[in-house]
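In the form predicted on its own, a lone chain appears below as structure tokens.
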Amino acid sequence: MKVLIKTEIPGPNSKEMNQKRIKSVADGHGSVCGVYIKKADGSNLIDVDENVFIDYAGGIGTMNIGHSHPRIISAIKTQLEKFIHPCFTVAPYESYITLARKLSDLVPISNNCKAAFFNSGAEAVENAVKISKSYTGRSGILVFSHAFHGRTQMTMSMTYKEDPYKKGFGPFLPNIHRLEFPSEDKILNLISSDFDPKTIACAVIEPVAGEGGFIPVSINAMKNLREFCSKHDIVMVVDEIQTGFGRTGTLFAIEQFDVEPDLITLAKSIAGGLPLSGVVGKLEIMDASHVGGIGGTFGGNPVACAAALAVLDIIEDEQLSTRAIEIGKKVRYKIKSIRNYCPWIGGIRGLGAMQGIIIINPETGEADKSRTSRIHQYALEHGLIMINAGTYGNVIRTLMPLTIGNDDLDQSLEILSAAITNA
């Protein structure tokens, strides 16, 4: 579907909808774009003014298999006709068990694995921490700079960025220890750390820092972390909430690091847009919590589980992990082709289709959030919906559906390069 902009952005109907929102929705829940959506299909969003956009936000990374995929719709309809929610805690059902087994077999952990399901990424991380505490009998949590792990009090404490995620919401949990994120140009410094490893229950790390600016961990640092965790009996938790389900070129990003974690947290693209998250990991760790210690009313909802099973089939059948590599190469090639005459491009980094374009002040080399905002606005007005990332808000991130066709991809890259060039 071609981009089609019929009105000013936002259009009159979106503006009218926004007035209704102001009267009814809490101001604290912001939105990146001022356009209101009435339909989504594949890699396209259509707003209430009939403007057609290409989607580079993907519901903040939840739509790897695209909007309204017919196989997802079919799976949802089939489950709806059976039952919607008896609650697995009350009366269990097969799809939860099937999904748990399938993911346990797919994660890159050689030990026998088990899984448990929740609703959001934050819940997955929080439960991974709870499970780790039960297993180790310890309370300390090791995290990294630039990390984003969620918005609950625990996961917000684990998150690095103050504004907007933590501002005014303290005090935060005192048992969290933070190290510098070990990117390619930084080593994992564990020698001068100000904590006793024997007090740490788990170390939680994203293979690619998502909200932090699409920063990949160095392979050596990931291996060093694995060795450190093994030496001190610390549970190694890999947060694959944004990197999982083909986004980086493998089903799970950790597959590219030649490292086996103990637990993996999953969410976002797991269920084609429905709320679902999970923790998958080594059987002996997953079974450490007492019966009733983990769970929740809506966790592992049967409609979401049915969608998740369809997602896994779609990723395999349509070879979306391979497609992610192709997309990433095209994005990198396009950005490199304009970099010589756009000195505010500080670089591009990431894995697979998860690419972050760094915008800087060319005179100082510092992050340029205002120019990044202008790039986003230009792109929006020309039919490309994007979101930024980075601790300093200066990274353009690509979270387009992996099902995006070449025509839409080529058109979107033209809009993106024009936005960067004209900002």
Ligand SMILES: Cc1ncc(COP(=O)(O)O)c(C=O)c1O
Given for the second form:
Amino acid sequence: MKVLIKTEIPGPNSKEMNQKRIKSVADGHGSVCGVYIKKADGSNLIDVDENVFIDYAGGIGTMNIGHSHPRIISAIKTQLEKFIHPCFTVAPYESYITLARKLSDLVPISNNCKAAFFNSGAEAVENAVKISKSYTGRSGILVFSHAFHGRTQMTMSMTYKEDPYKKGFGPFLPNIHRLEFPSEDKILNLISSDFDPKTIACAVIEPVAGEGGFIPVSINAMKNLREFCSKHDIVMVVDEIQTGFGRTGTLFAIEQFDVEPDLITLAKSIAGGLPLSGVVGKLEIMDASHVGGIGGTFGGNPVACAAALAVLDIIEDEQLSTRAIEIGKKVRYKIKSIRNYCPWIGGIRGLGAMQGIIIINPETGEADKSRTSRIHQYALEHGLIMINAGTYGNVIRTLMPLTIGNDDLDQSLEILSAAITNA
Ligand SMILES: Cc1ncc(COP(=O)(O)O)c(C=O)c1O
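Structure of the form predicted in complex with the ligand, please, following the form predicted on its own?
And the full complex, kicking off with our chain again.
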């Protein structure tokens, strides 16, 4: 759909809605853009003032299959007409089992696998940690700088960035040990660590740090981490909440690292926008927790499971992992073409369609958060909704639906490059 900006941004109807919001919604729950949405279709968002945007945020990476995909809507409707929520903990149903089987067969782990479902990404990470603690009888958790694992007490403690995620919310959980994130230019430094590996239940790593700034882990470091975990009987958990479901060019990013993890956490694009998350991994680890130790009222809700089954079919039928690679190439090509006259582009990094454009001060080489915010604002005013990332707030990230057509992609890249050039 062609981008159409009819009003100032935000428009009058959005502004009016924002006034209502201020009176009723807790301030702590922020929104990146001041435009309020009334319709979404494919890679477009249409706001309450009839402005048409292209969506590079994709519900923070939940919309890999695009907004309002007809097959998702049909799967949801079919399920709604049967039943909405008998609760798997009480009266179970088949779609949960089918999804658990499918994901267990799809994850790149050669052992027999099992799965369990929850609601949010944070819950999936919490449960992966709980399962690892049950399996190992240990309590330590190994995490990395730039990590983001969620906003609950445990996952916030595992998360790196102080402001806004941890500010004022301490004390944090003990026994969490942090290593430097092993990106391409860093080795996995386990030598200077201050913990006894025999106390560590699990190591949790994002194959590409998401909120931390779209930083891929180096392949060697991932292999070293695998060796370290195997040597010390530590459960290796790969957090694929943002990288999963085709985003990086393979169904799961870890497929590109020649490494088999023990557990994988999933959420975001798993169910085409419905709240669902999961832990999938080696059967003997997944079975370690006692009955009733994991679960929850809404975990694996049947409507979300029906949507998730449709998501897997759509990704395969529409070859969205391959499309992610094409999208990533186009983004990189465009950014490289403007780099010569935009010395504030510090680089572009990522895997597949998960690309992060780094904005720096060309004189000092330091992160330039305020220029990044100006780029974001310019793009928004010209019809492109984006979100930033990075520990220093200076990375523009691409999380557009992988179903985006070439016309929308070309249009959006023109807006993005104009925003980077002019802001
Ligand atoms: C890698 C990663 N883990 C965990 C989470 C937390 O997911 P949720 O916000 O659904 O709790 C996120 C969310 O951005 C994430 O990117």
